[in-house]
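The data below hold one chain only, encoded as structure tokens and taken in the form predicted on its own.
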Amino acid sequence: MADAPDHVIWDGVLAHLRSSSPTLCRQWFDEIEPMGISNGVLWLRASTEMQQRYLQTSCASPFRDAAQAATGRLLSVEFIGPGEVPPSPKHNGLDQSSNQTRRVVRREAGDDELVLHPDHGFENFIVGPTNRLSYAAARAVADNPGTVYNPMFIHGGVGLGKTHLLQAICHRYLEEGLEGRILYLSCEAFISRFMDAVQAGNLNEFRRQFRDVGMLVIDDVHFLCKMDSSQEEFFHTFNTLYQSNRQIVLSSDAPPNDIPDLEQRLVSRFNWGLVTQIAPPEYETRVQIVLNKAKLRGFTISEDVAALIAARFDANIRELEGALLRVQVHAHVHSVPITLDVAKDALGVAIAATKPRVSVQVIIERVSDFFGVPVPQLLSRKRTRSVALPRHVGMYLSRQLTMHSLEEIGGYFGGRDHTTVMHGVSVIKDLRERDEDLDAAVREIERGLVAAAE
């Protein structure tokens, strides 16, 4: 086939790729630039290094894909930074510019180095009351590198933004362009790196590559515990950026004190700084976090459909992004457009059920009534059946009835964690299943409830 026009070209990968890929495509990819197509390969050039590493490592296949079913040609996909021009282009029908010559310079990274995503930065990062700690200490450390909080380590569940964070000190030191190489990877690659170093007899040029950096983070640093070779070279890793003023930023499942097997050494150097926790996002935050993520994916909801992800997915940010991601995928394969009806049956809830709104302590109330245990009984640390069999019935009601998170479910219930709540919820679903009066009894607070908040 002729060569079509760089904008027809990039419209039909473009349009290949929302069709066919539609969770991989981002809101940036319209600021790709087409530069032509030379010996076989469509170049095309992101906006920023990252953007073209990301591109590289993670998108190479699906453009790979869509420029050949744009075109019906055999092609291959490369991508180039900023500035830069593909070797000795071709005029295939894309516009070319004469009067570029910078030529490809490939900057490859260690292939365990974790990659920036480009999403991850500072800008796209929703501050709520659980994480506003840490979003504050990480942008002091991000505009201050290595004179505060030095280290700074910050600690949560699984998909909470610990590496959203790191990654978004990474973006600002690169773009910044400050002093010294940033090294960024998973304590797991630490321990291979120096394991391989031992066994190759190289531990200078190991030390070297982590010693001689402007900054270095690692992420789930709680995988050091029982490793004591690897805790020993860590420890004087840390004295010596430490004493070089060179930042270093942790994450880890668990605060410091609270790791297992992990040095008392380490673990007061790791106390050193500032030790931060993020907890899970508490329900507003939650609605803006789905709507965030929708937006950089290059579509928009409405706050209802945000409001229904937000309800029913509260553990983290990870569920949250995954449920927005099942809605996306049911709008566009039944070729629908996003609306909560559509929401509902992509995520399996029923169009009619709608939440009432009863709050916690209106189910307290009633809980303690149907069961005659007084209000500071089913709030106390009693654990006797009597009580905590109500206790358990109120923390499930409130689990189906409110938009409440675990979290926040266990804060009126006395002052428990998020674990006790998912407890009493699983325990009463057990129940419910072999009692046939525990369901009754459920079914019928449940109903007054309802009936009381129409």
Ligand code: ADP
Contents of the next structure:
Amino acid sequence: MADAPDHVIWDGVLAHLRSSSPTLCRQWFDEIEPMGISNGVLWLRASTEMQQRYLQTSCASPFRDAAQAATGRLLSVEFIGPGEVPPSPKHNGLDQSSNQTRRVVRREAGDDELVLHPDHGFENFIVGPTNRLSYAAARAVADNPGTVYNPMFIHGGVGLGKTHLLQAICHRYLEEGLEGRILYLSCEAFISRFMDAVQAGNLNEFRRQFRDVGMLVIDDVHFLCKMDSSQEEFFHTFNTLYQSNRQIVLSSDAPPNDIPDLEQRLVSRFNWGLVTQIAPPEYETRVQIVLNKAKLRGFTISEDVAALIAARFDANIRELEGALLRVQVHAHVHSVPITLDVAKDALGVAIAATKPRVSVQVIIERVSDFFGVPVPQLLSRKRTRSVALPRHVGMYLSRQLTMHSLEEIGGYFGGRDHTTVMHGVSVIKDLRERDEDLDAAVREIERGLVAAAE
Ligand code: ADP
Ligand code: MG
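Switch from the form predicted on its own, shown above, to the form predicted in complex with adenosine-5'-diphosphate and output its structure.
Following is the full complex, with the preceding chain placed first.
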């Protein structure tokens, strides 16, 4: 194997990786070019610098293990970027100077700078009604940094794509080769750089680092709230960059006005540009996201598998990805193709999947009978406890016994939005643990529904 041509070795390594680390593999791994083995190193050439950096920082050890397993040799793996060639072997008698060895000088990033994920480009961001504005703003900023919206401020809950959009802006900026360095940091890294500078007494150096920056991207600025002195410094950094028309891009879990303990002058500066929100995606967008994520990982799933995942996981996209991973790993471990049944199995949606389907309509009727609250009232806006509690029970049971998403359930319950349904479900979940009577009532209705459906 060791003397096999590069591509044969590489095919073996890839096959090994696909089985040992299925979740790490991406379709673009096919484009990695094997550059031979020299001095105990398997040289692999990535097709972009971004991919090279990502592979080096995030994939080195699984690649090394796969290389060793596939060749039976104690190899290490090095990734080089496009246009680079591996150094020639030490004693091959060739004139080193005539060799076209060229190590591209890479922009040296600080240790704490975030590595861009190759998946997080605009092309992999699925646009829907709940993120359209943020997406459009991010594109505008990437195309015209420093001019259209400065700062750009994206906020939203966890796992909804803020970091993805920030990275997409960075990707675009680097692709365009725009002037000036891009500095992409987490807020914590900004704070700790600042604290280190304070401790070492070289604040001037700290400030200098930001002066030649073409664009500053800081993720999760809500962490600023705790540190007063870093807020002060952030304020000055902001002003310096803003005054010289450098683009500033920020993300946060809350809009500027709702970040606790954020100084008023920062609140007002964050509001100078464009503030956009990302909300949880609706069903159709979730289906598209799941299909796209599977494709990126180099496998395809049917629409009904994507629909199943999208229907069951609707709080955020990280959850969706987690579910897709579970399905992928389950199919891999059992060496079976990803069918709808395999996916159901993997996700443990046995109740809804194997039991006869209960409809939300029937649940509403049962709940109405049981509590003696007429259906129109259950679906009304009335919030008195005698109506709200049965309504919450109905939402809870719909969540447990049907495959509908939160939005769809909200639709059945008089056009309520998904957060209302989520709230109803969690109220009943909590109450069942504390209130025996309610727990018994829910169980009884559930039993009736399941029995009637069988
Ligand atoms: P946040 O920073 O808001 O917590 P992330 O940007 O880290 O969320 O997103 C979590 C995951 O969801 C990432 O893998 C990201 O690629 C994915 N994701 C989020 N929104 C989308 C979208 N609209 N299209 C495709 N993937 C998305
Ligand atoms: Mg994030």
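So that the term is clear: the rigid core is the largest set of C-alpha atoms that superpose within 1.5 Å between two forms. Numbering follows the first chain given and starts at 1. Because the structure is a prediction, the values reported are computed rather than measured.
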Post core alignment: residue 380 C-alpha displaced by 2 Å or more between the two forms
yes
CA of residue 234, rigid core aligned, shift of 2 Å or more between the two forms
no
Aligning on the rigid core, do we see the C-alpha of residue 25 shift 2 angstroms or more between the two forms?
no
